[in-house]
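In the form predicted alone, a lone chain appears below as structure tokens.
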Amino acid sequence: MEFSDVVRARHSYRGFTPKQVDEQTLREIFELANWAPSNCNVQPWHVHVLSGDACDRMREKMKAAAAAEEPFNPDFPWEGKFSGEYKERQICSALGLWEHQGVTRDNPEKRAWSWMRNFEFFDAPHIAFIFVTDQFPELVRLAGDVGMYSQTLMLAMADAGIGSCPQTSVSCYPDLVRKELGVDSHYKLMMGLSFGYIDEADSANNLRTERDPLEATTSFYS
């Protein structure tokens, strides 16, 4: 596709078919993502890609932890809340998703189902966990590098006809992920990325969030 089409086509999909992406395509996508920019070219991302049975085992463990309401212990906790225009955008996005999922505010069981879908990886046959090492003191710079890597990865997927959904929700259980994958504690889980072929029958995939006009976010000087 044209680059502009790829950028506009990419969005968070929340419903996938069981069909797996073949290994060659997987390797091509992740190799392309490795060309993402990073501060001083340190390339701080450490990525673990789970497919098939490995993905299913992790899915079941995540679902069990969430269903048991095990306490969250993210490596990068965030205690703040959105406010003002940022809060408005968050609410609009959440209500839009609920509308497409058939969720209403007065139905706590359906809301709980919607939340649990995160830990089911939206039925995706693949998930990637993106870690960074704790040897870097400048975590803000790391977050920027991981953001650039993740966007490059998702655009490469979109160009290959593969849907994706970036998920910070799955980083709520980093110890579970490290234990299952045998990852050293020096590696901190920043985010997950569920991906696969899109389930066109899942109405959640019809959600399209809006973007503010350019004038609201960008200033030009000459």
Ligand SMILES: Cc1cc2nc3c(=O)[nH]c(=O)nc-3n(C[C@H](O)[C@H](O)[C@H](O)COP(=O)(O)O)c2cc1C
Given for the second form:
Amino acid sequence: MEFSDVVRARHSYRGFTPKQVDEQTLREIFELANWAPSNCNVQPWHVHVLSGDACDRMREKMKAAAAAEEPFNPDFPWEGKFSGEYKERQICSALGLWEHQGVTRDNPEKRAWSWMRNFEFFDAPHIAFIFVTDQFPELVRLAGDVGMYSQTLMLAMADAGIGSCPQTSVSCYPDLVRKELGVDSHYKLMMGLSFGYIDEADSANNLRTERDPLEATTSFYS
Ligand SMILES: Cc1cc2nc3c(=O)[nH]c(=O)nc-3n(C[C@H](O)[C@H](O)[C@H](O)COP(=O)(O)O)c2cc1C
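Here we have the form predicted alone; I need the corresponding form predicted together with the ligand.
Full complex below, order starting with the chain above.
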């Protein structure tokens, strides 16, 4: 694919088939993502990729925690509150997703189902958890590095015909993830990424979010 086509082919997909990505492709994609830039080349990402049974075990644990409404204890604050134009965009994307999932605002059961899809990893056969160590005092720069890594990873997936969904939601149970994977508590969970082959029959995958025009976001000087 042309690079611009890869960028435009990446969307957040929220419905996957059970077909697994073969191991060699998996390794190539994650190796490519390692070439993302980072402040002083510190490469702060520590990535755990779960497939097959390992992914299913984690999914069951996370679903059980969410169903029992176990309190969230994310390693990084997550208010999920926005205001002004940012809130408008947030609402727009949430309503867009609900529309494609057949969820209406006045139906609390369906809304809960939509939220629970996060903890089902949208049926993906793989999930990656991206950790960072707690030895970085400059959280903003660290978050920037992880953002660059994650986008490189998602573009590499898009180029290989693999869909993905970045997820802050699944980082709300970091202790569960650390315990299941035997990860030390010095590693903090920044986000998850469900991925696999897209289920074309899942209408959630028809969602296309919009972007503000260039003039609204970017100023040029000469
Ligand atoms: C860091 C990050 C965390 C996200 N967390 C979630 C999440 O928990 N659940 C979800 O359904 N989408 C999540 N998203 C996806 C966003 O809603 C999505 O990127 C945005 O609406 C733009 O749509 P697009 O990715 O299809 O272009 C997340 C995206 C990012 C970058």
